[in-house]
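Only one chain is included here, represented as structure tokens and corresponding to the form predicted on its own.
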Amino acid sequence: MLTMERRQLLKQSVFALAAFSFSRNSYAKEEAALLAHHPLNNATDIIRLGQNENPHGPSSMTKKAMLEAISSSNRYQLDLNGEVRTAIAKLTGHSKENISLGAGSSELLGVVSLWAAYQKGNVVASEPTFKLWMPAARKMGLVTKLVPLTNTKHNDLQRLIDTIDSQTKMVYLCNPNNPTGTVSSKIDLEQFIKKIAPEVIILLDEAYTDYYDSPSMSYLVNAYPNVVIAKTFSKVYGMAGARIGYILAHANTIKQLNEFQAWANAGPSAVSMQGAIAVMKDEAFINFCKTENIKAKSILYNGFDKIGIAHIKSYTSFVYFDTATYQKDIPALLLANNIIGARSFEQNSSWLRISIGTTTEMEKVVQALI
């Protein structure tokens, strides 16, 4: 990677980060006019289903963490930065030179982007997937080229790499996919990375791997160091609001991605720090978050096959299902029943995608449709 001087790459990230912060923002206000027209706006009960958060965090060892946290808060927390990273790369098996920090993955996917970005050329993603990046790069001059899902709406990967072209500097993809579920095997994963070329960065968005122990490939980025692997707090780790994330990918990588933070490791605050090095420690919580997952996606399942609704079998925090059978408005059933979240994520398509709450909030989702 080519690079650049620093005045002049500060610059360029504050335009990609104002950039990303307008996508969030819209996906921001399009809940709130959601919520604004619903006749019980102002209910103090409203189940939301709609930004695959954990229902069930922060835990307690967390909660304790971070309010503790709170009267250090008043200074900068740099030997925490290097401890958050070394329990990490005891987590995950890496050193904490292949680690950097960001107030959640989703501003260091807006970081690599950048790093993609400064060349010139496109970016390779199926579609649908997590999208909350592509506003940022676009901005940057990085052309989105769009690749459907196969009919089973797994990620294509082949043709992913048949898409690629020599102006291609970044292949994006969310495993498991978000917003079908879907998870692609740990071999074809590999025989993918094997079959990119070096000089194209392979951005791996693993959001979602730990509910289900899904395959991932962060045991490659020494081998590759065009493979830059985003994980986070945000899921079932119950840390959502906390922002806090991190980037696992070879040693020389995260030098160059770190260049492209005003402050490297600088994002998430004291308090979200110590959350994550409970939380890290908390397996008991971490369990329950999965089984609960488990149980809460099986009351939605067996509603859908009561009534007939298609789904997809999910490896996340959130089930894809299609409507097209289905006689009624869903969106607008669950609103009045005060549920909101069930969207669209294709073009003229019947799919729609709900995150999945508790086993209370799934009962209520499943006897409103029934």
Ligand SMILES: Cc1ncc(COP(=O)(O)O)c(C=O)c1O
Second form
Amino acid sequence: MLTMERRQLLKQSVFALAAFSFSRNSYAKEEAALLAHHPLNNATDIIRLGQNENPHGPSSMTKKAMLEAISSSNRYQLDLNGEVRTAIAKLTGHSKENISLGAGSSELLGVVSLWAAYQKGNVVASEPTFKLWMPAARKMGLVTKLVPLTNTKHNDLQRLIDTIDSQTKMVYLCNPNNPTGTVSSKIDLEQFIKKIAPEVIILLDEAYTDYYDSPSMSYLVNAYPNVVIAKTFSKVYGMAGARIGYILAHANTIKQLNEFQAWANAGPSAVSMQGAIAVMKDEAFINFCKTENIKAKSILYNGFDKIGIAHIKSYTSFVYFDTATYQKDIPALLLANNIIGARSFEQNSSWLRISIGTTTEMEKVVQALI
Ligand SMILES: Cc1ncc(COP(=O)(O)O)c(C=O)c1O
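Form predicted on its own done, so how does the form predicted together with this ligand look?
The next block holds the full complex; its first chain is the one shown before.
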């Protein structure tokens, strides 16, 4: 028998799912709209630079493991979840009780915000930041209090703290921040975490820390049970379409959050889990992706410098740049060259974000703009 609370929660989850599919659909529509105007609609030679995907993935080791896993897809594989968590634990220096898996980290951002919404109140977050989880959280009744970035487009840690009030249940911080690519230092983040009351959940989205070895705050999860770190296999690990991500938190926090997932076997498929186990061992692939990303990014930086387009040093696989001094419509110009993905994330702003593709792709971006 479901308790009242559990029934209420499941009812709310249905609304949350509806809101999630709404935001996902509107995202897909944006890309479809871009392609609809394109003579090569559905063409494979389009350069996609809108969603910060890894152009080199999945690795050959991942593909091999996934292919092999397909043949046992008729079976539930309950032990596999533990195996992946053990591998992540080894990679990150935690224990498997500190880890929960999801079908991408966005599923888990949803779970954590559902948890916060369930406690009623508000969430404090930067503007702009990664907001795909917000429509569902709002539908669940969570009020969003947004804090502008500093004038260097960094998360304004002090102002975020100052915005917390007695109703705040969660602070979401994306570090490095998406869409700006800026990063806060380990010392500043430590201070930030220390200053926030233990009953406020601190959801740190570290989707991009692995790309540039930016500071991960995951070493604090056992000391601070209110800290939840979200990580993903979608970026440097090259598995965006496979949908696998995880959170790191205190074992008790993980236990509480797991109650918000449908069941122990929810989350990524067995095929994706085998792929994740394989890619964690594929150091050569990860190093290759990091190196290529740096090369491709410097091609873009040099191009921007030549053209006179201001841009921010990025600790991620995308770059935020200012079109104010450029005379032409950059998204339209890129589209005319089969390149999609230069996107705006701020209202009435001249700043756009573009993902980093291969070196050849970034050369094409520069050629299109010069
Ligand atoms: C900051 C950030 N967090 C989370 C995600 C979602 O990643 P996943 O594919 O793991 O759901 C993204 C995807 O672009 C992102 O940029």
